[in-house]
Each structure stands twice: as structure tokens, then as C-alpha cells.
Amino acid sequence: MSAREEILRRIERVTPTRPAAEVAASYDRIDRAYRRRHHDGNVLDLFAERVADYRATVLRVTPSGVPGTLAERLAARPGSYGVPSDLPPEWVAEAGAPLVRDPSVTALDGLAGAVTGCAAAIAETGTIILDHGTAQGPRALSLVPDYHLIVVRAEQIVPDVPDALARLDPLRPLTFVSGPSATSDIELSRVEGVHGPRTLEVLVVA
């Protein structure tokens, strides 16, 4: 028996797995009579405002403007960029920078940045959610390179957290991105880039 199997066996002995029907019934009993959204207005404007509050760069573009804008942003930072192999090809059709599709983990640290899509975005909190499905790549791609450019389509932006969670599969690995990586010490001195990309740029496509 491996160490992992032994650990899981001990956990199972202390907290045995509940039958699926029991878990589902317990989930259905949760009271959801809470306020589900705080905004019904222009969620695109609110999202752009909240993302910018996190010191991220927000650019509003039309679908036809994505290739040119993306090419401009990558040209500003010389180097190679990691992209998922299933990233829409039209997004990077004009990219002059070298693109590395599905880079290996060992190659990530040498990249100038990464370009991905997302699964959903929350206007109220300015949060972008990746479930590492289509056009998003593995989690490491969005965390190791120093620069991350995320393309967010207007239809992916929802008013509040419950709306976003309803769109997501809880069994998938979820990464919540609220601005560039940032942390503060006891004197509140802000340091960016310690736990992820130091620079975040967001293309809002509408």
C-alpha cells in the first residue's frame, strides 16, 4: 500500500463516504432564499471597472478587433507566449510573437507570458474564472508565466457570484483570478507576482 492509499484509508475510517443519495438530499435542503444579484444594469461596464480596481489592464474590443489588439499587446513584451492548443486560431492570427502551444511545465518559466480564454467572469467582484477547459490550458499555464492575457467574451460575464457558480462544473479544477498576483506584509507593503502573474491584461470582447 502506498503512502497516499494509507492516508486515504485513514481518512475514510474517520469520515466514511456518505451515499450519493444522502449527499444530494442534503444539498437540496440548503436554504437559497438569499439575494442572488446586486446589479441588473450594464454588467460589462461594472466588470471593466472592478477589474481595473485590481490594477489590471482592461481593453474593450469588438470580435474583429481581437487579433490586432492581441498582437499589439504581445509585441510590447518580446518573447515567446504559451497558449492552449485549442485557443481559437483567429485570436492569434496576427500575432507576430512566437507561440508555444501546450508548453511543458519545465518550459513555462522561460515564457514571456500566456494567453488564454476563460469559463466565466463576475461583474460584482471583477473576478475571472478558469475551469481549465476549452481555450484555457492547465492551471500551471495561468500561474507560472509573469504575464497573463485573458480574453473574456461579453456573454461570459454575469452580474454576481451565484450566477457564475450556476455555470460551472464543481468537479472541474477552478481558478479564480481577481487581478494580478498580489500580497502584502504586516506593514501593508504590496508586492505583486509572488504567487502568480505580476501583470494581468483582459480583453473584453463585445
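Numbering follows the first chain given and starts at 1. Predicted model only: the values in this text are computed from it and were never measured. The term rigid core refers to the maximal set of C-alpha atoms that superpose within 1.5 Å between the two forms. Compared with the form predicted together with the partner chain:
- Relative to the superposed rigid core, the position of the CA of residue 171 differs between the two forms by less than 2 Å.
- Comparing the forms between the two forms on their rigid core, the Cα displacement of residue 57 stays under 2 Å.
- Remark: with the core as the superposition reference, the CA shift of residue 26 between the two forms reaches 2 Å or more.
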The other form holds:
Amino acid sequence: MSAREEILRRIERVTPTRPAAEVAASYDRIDRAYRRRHHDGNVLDLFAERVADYRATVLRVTPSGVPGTLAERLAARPGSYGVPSDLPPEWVAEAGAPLVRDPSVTALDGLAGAVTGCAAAIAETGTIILDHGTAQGPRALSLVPDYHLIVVRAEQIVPDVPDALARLDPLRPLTFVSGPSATSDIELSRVEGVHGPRTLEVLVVA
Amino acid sequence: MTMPTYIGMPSFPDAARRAVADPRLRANLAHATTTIRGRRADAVAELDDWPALREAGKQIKDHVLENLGHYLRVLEEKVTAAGGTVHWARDAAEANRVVADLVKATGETEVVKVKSMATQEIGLNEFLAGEGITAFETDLAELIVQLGDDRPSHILVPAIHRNRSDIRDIFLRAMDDAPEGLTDSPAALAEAARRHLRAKFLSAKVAVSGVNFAVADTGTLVVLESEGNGRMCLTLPETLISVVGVEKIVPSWRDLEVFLQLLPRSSTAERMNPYTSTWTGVHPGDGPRDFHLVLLDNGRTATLADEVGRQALRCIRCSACLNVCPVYQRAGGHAYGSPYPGPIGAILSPQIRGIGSDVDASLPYASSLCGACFDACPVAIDIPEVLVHLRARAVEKGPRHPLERAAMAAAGWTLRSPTRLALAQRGASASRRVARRGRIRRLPGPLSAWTETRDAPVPPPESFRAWWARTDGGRKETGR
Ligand code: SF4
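What would the structure be for the form predicted together with the partner chain, rather than the form predicted alone?
What follows is the entire complex, opening with the chain shown before.
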């Protein structure tokens, strides 16, 4: 007997498989009395505050302020920056730093940082989610360089965790980012910066 | 049931006695667990619907356990449809074989690993070493444990028994590229680990991971982490092999809305952990080209067969029960003799391994039944109830096992709660009924296989008595 058959047979002996409709009916009876959101009020303010709690830098800008602010941030760290080739060109229109479009994985370690957009963001937890689609590049782009700047548009921010999951496509690869890379492994205290980007900067555009 | 008991592992009270006598270990543990307890309480209190989230988490997991065959088939179908390959393993030996063969098929002799309880449980690293394959742990705490030639002592922070100066010493001794003049500041230690592993990540061709959740209806795997080593392992190599206990399933994508709130707050006391990665099969042009999911039984279906004990399979490995446990805080994680320490280890290890060794027979006694673990558990596992149930299944001689008293004394705990006291007494009398000859009674039904070949002796009482005499029944132990 194959391992698969035997494991399923062991389970069958204890909890016999029910018809799919019965399983679905039992699933629907799960008690979900929890909140869909924890805060009313200004989602943008909450998001900015919660991201900053992770010791990430949050800058609030108007759409026309993006190119100037972004150029300033990049100028603060000399070096070239990786960007996805479908990044909105106006975002980096004023950037003086050299930009590498769609860098190869081997080139990533030599970059000063990466600039991307995102797919959604959660105000309650200060989380930014990348689905590595438009303006975000593949997962490695925003992982290997030591600095990550994310542009978040106001309409991408949802109040709480349930809204965000409903917006996402699980068939895409997803990365949830809540602050810079950190560890709690030394005496259970959060220290910023291990393998992922040690500096996270977020431009909130509204 | 193959989960190797650590060789020569003494029973819980022997090991605990040694740990309790080590002031440095006790201080490291007390410092770390006290810190995290306070922060966790704040993170949980921030959500006024925590009890409702907890109830939903419990019900979702119970629903999966009641319909495990259904969900495993759905998961398999979805992962396969998304380009992944699903393997099944009855026990540790089979899982190790599957992983080793997959690695060999790539022609590689090195793998990078991201923290996985399941691979510790099956002893994968040791097995791979025997096959000529080197496994590099990439989690900072795992790295500390691996370089220190040590064993993990906490679910979340395997090196919790090490303080910063211990860690610096280990790095200077065992890390070939440790910077000269390395200080013990956590940032400097983290930087040293970053530099040490960077080249490994960039050149690794094969990664081995565990997962926190496997979403049946989409075939999505989910890993929560902090450092980014998980992202490195899940993204950069060409081949990814994930070893996953069959109980890790959640039915539907939307169920993550519950667990992504429960787990980070309950484990690291954060609103959200720094990084969560999800993937579904293979994603062309992004990440591994080959994905293998190894579904592991290794005693889980036997645990499922026990209607009281089965709730241990709800565990999401947050480690909150360890941090609140007065026995764990004194005894440390090594005393539990398994990758799963603390209260959850005391109910999980004996069930998935069978009560076949001194250490496993003594584990159900490694508690004062104070109930703090149950209160903390984000999926409401009634650990005291399972402990009492397992005591009834384990060796018992007198009206109350001496180990039970040892645990209470080690904790410096008095049973002030009438409910818990009643529970303890109920456990003691149930134990009397079950075990008359100081041997595990033969258990009925599918569990009989456990007891037929296993004749668990009573753990030697001398060690306990010696400890009792030396410490005046635990009263001389300080640090409360
Ligand atoms: S038993 Fe509960 S509290 Fe303990 S690690 Fe598992 S989920 Fe967390």
C-alpha cells in the first residue's frame, strides 16, 4: 500500500470522509463573531502611525510630490537602484541615482536599494502587501538589496486584515511586509535588520 | 511512531533538576519569558474581539481535523494543478528518504533551511548528513543552536537559553567569518549572521522549509517569519521542498484572516510579523522552478484517534504556552527531550511518539496543572485536560505520582484554583484506575499498537528524592 493510501486509510478509520456538501455546510457553521475591522476613522492616519511603529520611515506626499521626494530619498544613499521596468515613469522622473531596470538576481547584491509599488496595504497592522505584479518586480528584487522604498497609493490601503485578504489573489506569489527585517532571537527583543532590507521607507500618496 | 527521542535523554524530572540548578540558564529564561509575556498581553489586549478570534481559530482547526481526509485530497489536487508535486510520508524514515532523494536528484550536496519544527521532529539534518548532504540552518536562533552544537529549547526562539554574550562567544568560536572584535550588541550579532549567510543564500540551489499554514482550497503555502531568511529560502533556490504535518491545513484562503491575527500577536507580540510569504505551486519567472510538498503523518493520525488528545493537533506553534509556564520557565526547554518543549510538548511528544521512553512517560507530569497555558493558547487547547488524560494512559503507581509533586514544587506553585485542583484530583484517580501494576495499561482499539510493544517503566524516583532533599521540596529554589 502506498503511503498516501495508508495515511488516508488511517484517517478514514477515525473520521470517515463525508460528502463535500456536508463538509461545506459544517464549514459554514464556524462561528465568526470577530470584527471585520477594529478602527473607524481615518485609515491613512492609522496606516502611517502603524508603519512608523515598526521603525520604518513614512512620508506622506501628494501625487505631484512623489518624484521630488523619491529623488531626495534615493540621493541620501549613494549607489544604483533596482526598479521594475513597469514602474510608473513619473515616480522616478527626477531621480538622479542610476536606475537598473529588471536587474538580474546576480546583480541585486550590488545595488543600494529597490523601489517598488505594492498591491494592497493594511492600516490596522501597518502591513504592505506585494503580489509581484505591476510596478513590483519579482520577489528577489525587493529582498536582496538592503533598502526598500515602497510607494503606496491611498486607495490601496484597507482598514483591516480581512479586507486585505479578500482583495488579494492567492494564486499569485505574495509578500506581506510589516516593517524592516528584524529578529526577536536574541533575548526575545526585536532588533531591526537581519537578512531582508534593513531600511524600509514608505511613501503614502494621497 | 518515529520521532527520535534524544539519545540518552533522562526523564523530565532528572533533566529539569539539572536545569533548575543552573542559575545562568534560569536567569536567561526568566528574563526572556518575562519580557515577552508583558508585551504579548498588550498585543492581545489591543484587539477587543480576541476571544471571538480564538473561538474561530479553534473551530476552524477542529473542522479540519474532523474532515482531514477531504481537505488533504483537496490540497493535493490544488498543489498539483499549480505545478507542485505532492509526496506522502507515513513516518520520519519515509519523509527523510523522500527529501534526501529529491535533493540527490538535483545533484546538489548542500541545502539551506528555514526553521521547521517538522524537520527537527524527523531528524532530517542528521539523516541528510549521513547521505552526504549538508543542511545549513538560516534562522538566527537555529544558526546559534547549530554553531553551538546545541539543541533547541523553545519553539519560536530555539536559542532562548543563550544570552547575548553566550551568542557572541559561539559566533567567535564556530563562525569562520565572524568579524574580529565582535561585540555582544544584538545589532552586531545580527549583522554577523547576515554576512555569514549571504553567500549561501545567493548560491543555494535547494531549500527545505516547513510551513505555518497550507490552504486547501487554493493550494497555497504560508510561511511567517521575521528575518527575511524565509523569503531567501523560498525565493532564490531552484528547488523548494516543504515538509508539512498533515494537521497544518486550513480549509480556505479567507481563514487566514483569523490566523494572521492570532499567530503574530500570540507568538512575538507583534501586530504583524515582519514578513509573511505565500506561494501556490510554481510561479513562472519568479522563485523556484520545482516545488515539492511532503505531507507528513508521523504519529498525527494516531493522535487524531484519541478524542481528548486530538486537540493538540490544533496547535499553531506560537509558543505562548511556553512563555507563561512556571515549569518551563524553571526547567528550560531541553528537559522535555524533544523538539516540542513546554506545555505543548508535554502533550504532543508522548502522543506522536507513543509513551515508550522514560522521558515521554514522564512528560504528562511536567506540569502543575495551573492552567496558564490554556488561558494563553490562541486556539484554546485545554492542555491541562490532555495532561490529565495522558497521565491516565501512562505509568502510575500511587495515588499521586511523585513526578506530579516534583513539577508543582519546581514551579513553586500552589493550586489555589478549586477547578484546577479538582482536575488534578480527577486525573490522579483516573490514573489509579488505569495503571495498577506500574505499567502502561493496554489501550483499546487502534491505540493498542502503542502499548503492545511498549512497556514503559516507572521513571526512577531516586533522582526526584535527591532533588527534593537538596532543595527542601523546591522551596530553596529562588527566582520567583
Ligand atoms: S499549544 Fe497553543 S499556546 Fe502552545 S504553542 Fe500551540 S498554539 Fe501556541
